[in-house]
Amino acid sequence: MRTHRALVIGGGVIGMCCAYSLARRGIGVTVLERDEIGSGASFGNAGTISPGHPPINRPGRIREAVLQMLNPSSPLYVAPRWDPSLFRWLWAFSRKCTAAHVEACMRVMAPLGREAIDEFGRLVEDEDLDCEYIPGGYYEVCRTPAGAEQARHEVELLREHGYGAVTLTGEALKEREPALAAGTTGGAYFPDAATCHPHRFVLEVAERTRRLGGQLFTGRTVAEIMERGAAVTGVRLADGEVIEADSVVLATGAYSPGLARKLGLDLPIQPGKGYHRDLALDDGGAPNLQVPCVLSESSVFCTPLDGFVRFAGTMEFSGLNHRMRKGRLEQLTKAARQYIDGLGAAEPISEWCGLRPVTSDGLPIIGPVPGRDGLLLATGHGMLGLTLGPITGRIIAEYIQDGAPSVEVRALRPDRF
């Protein structure tokens, strides 16, 4: 019997984790990446592995969005433009901003989050990945009573679903992170989380995939997913080359709707642009933070990495582009100066933006497409791509090899829309 052949379209964290899991199970796998491995959203995200948190669709989110959306310096920014697809997405998003939807999501994402952090840790340990993986959680830092109240509510929600989150006073936070500025009112600690260097993680997983026999091709743009009857047969590249396969996994993040549309699939995904600024650890750069933290009111993550601190965040809906808005970058460090002492004015060692695939219901899309034998989707992870990478890879491999995953993910299947 011949080896099962699988094609993974996309070489980011989701695509590489799918390829690794397939290769580890002895399935012949080929990755097709239009750019370089890990060059998209996986390259410069905050590096936070944060399981179990509720979706971005929450009660009050629409009012908050309306107040912020036209302010270029706010955590959320919607660039003014005529875009019917965005309007449809916002309408669908708004209908899911209910307490009932949050609870329904938590019933799925809380247990999946526990599986995700365990799977992540096992992968790092089993493959001895050199990616600065540090378990031990992260802290949320609040400077207003409203922020502290929101943190308290999230802690309660996570504790109801079996996580060890706790609220902290401003004094307790200052003890754990001396660099915090005066005025911290309180916050929270999420011990179930972890951090790592996201780009190095993807490159390490790619190398392990190669060792297991997987083939990785960069600079190969897929123009079309090929079909014969109700079955997927492979892909056609932009240069006309056809590559056959028994299974095709679409894992191209914010670019997934384009290929899916050619198959008549309408994926409710919008590209949510995030930014980072990296400041070196020196007198004119960043202070030597002891712990990773998120600055609550500004939604900026501060992640200590090897020799620098990454300030990452914001959510910008401006279409499928990589235009860097200077004001969005400046907002990262401007916000950080309100929370952290000792932040200098040195030039950043890196500035970056990337596109995260955000679904209208806040949940990823993982699983086979009904009526198209051999086609699976692994996309729409929003800000949880790194967190859910290894578990998504396992789920996709189990679908292909066993016909069903070992965890409950029916709520994430593509046919829910």
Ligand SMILES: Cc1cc2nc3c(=O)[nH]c(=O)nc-3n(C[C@H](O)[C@H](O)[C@H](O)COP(=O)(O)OP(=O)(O)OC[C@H]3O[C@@H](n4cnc5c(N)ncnc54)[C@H](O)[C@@H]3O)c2cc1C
Second form
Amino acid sequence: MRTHRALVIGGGVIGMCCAYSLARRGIGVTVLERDEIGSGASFGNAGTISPGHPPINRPGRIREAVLQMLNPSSPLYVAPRWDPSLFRWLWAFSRKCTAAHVEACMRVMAPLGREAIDEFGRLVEDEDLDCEYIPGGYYEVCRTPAGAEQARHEVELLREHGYGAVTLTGEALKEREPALAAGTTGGAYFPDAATCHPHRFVLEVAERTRRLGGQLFTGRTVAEIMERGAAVTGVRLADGEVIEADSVVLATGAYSPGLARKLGLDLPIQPGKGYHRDLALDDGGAPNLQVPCVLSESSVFCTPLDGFVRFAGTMEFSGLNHRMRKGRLEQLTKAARQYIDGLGAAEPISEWCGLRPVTSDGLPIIGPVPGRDGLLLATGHGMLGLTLGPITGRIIAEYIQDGAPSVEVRALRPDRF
Ligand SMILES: Cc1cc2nc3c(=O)[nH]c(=O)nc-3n(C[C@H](O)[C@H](O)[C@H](O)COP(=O)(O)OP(=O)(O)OC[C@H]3O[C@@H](n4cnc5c(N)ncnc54)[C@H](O)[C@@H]3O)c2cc1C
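Right, and the form predicted together with this ligand of this protein, after the form predicted on its own?
Zooming out: every chain and molecule, the one shown earlier first.
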């Protein structure tokens, strides 16, 4: 009997978690990554595993976006340019900025989030992953009454869906994190969340996948997914080599629309650029932050990691490129200085940008493509790729091995658009 051969395109957190889950089930899996493992958006994200939060499509978001749109220092920025695919995406996005859509998303994402955090913890423990995993939650810190009100609303929504979120006064926050500056008006604590070193996590998952017999190839660019009739047969690489497979998993993050388009599939994904700036603890650059925080009004995540603090955030729609705008990097630490005492003047030890794959309805795309036997999509995770990595891997492996997943994810199917 011939064994099943699966190909995963993309070696980011999503591709690696899919490959790991397949290898764990004894399925022969090969990963094709055009660069290095974990070199895309999964390299430098904020490292929070943050389940159950509503999508970015929310009532009022479009008004907010229009007001902030052309301001290059606002957290959300759309670079002015002529791009019909961006206009189509913005139109589809705006139609989903409703209370009804938020509620529909919460009905799927709240239970999935609980599975996601369990799956993450289990994976770290079972495989003894060395990735600074801390299941200690994170804090939201506000400096305006409007920010505190928004945090209170988020807490209510999460509590309605079974999460243990709580609101906190400014004093209570300051007690838990002495590095917070005077003037903190309040915020929240999200105890169900966790943090880890995101790049180490991907590398550790890759290592375990290899041990389980998975084959990982770097520097291999997939040019095309091959089909015969209604079934995929494998891929063709940029150098012309053809690799055959029974299943192909497309997990190329923000780059997914290009390969999908060649198959006639139109994926409504835009690259949402985000930045990080890391400050070392030992040279007086970083504040002595004890707990991970998100700075509410400026949407900057501050994550203490081994020897440094990572400041990460901003959402910039400026196309499929890795150009870094200095001003937006500055914005991360400029915002942090208002909320946290003790940021020194030392040079950052790392500055980086990555592209989140953001769908127009704010939900990831996970599952088989109807009418294309053997083709599965695992993409569009937006701001939640790290959080949803292990559960996405499990879902994809269950689709391939059992024909259906053990969790309810029909709302994430690829043909919903
Ligand atoms: C600043 C910032 C902060 C974030 N913070 C968080 C957070 O705290 N928590 C969270 O859950 N998420 C966070 N995210 C989102 C998260 O990083 C992404 O959702 C996630 O990394 C997406 O993973 P991916 O595997 O789909 O994509 P990627 O990591 O981008 O991987 C895709 C891979 O596919 C490869 N590839 C592309 N085309 C081809 C091809 N043709 N052939 C072969 N290989 C190809 C690329 O080289 C790349 O390695 C953040 C993102 C940013 C930018």
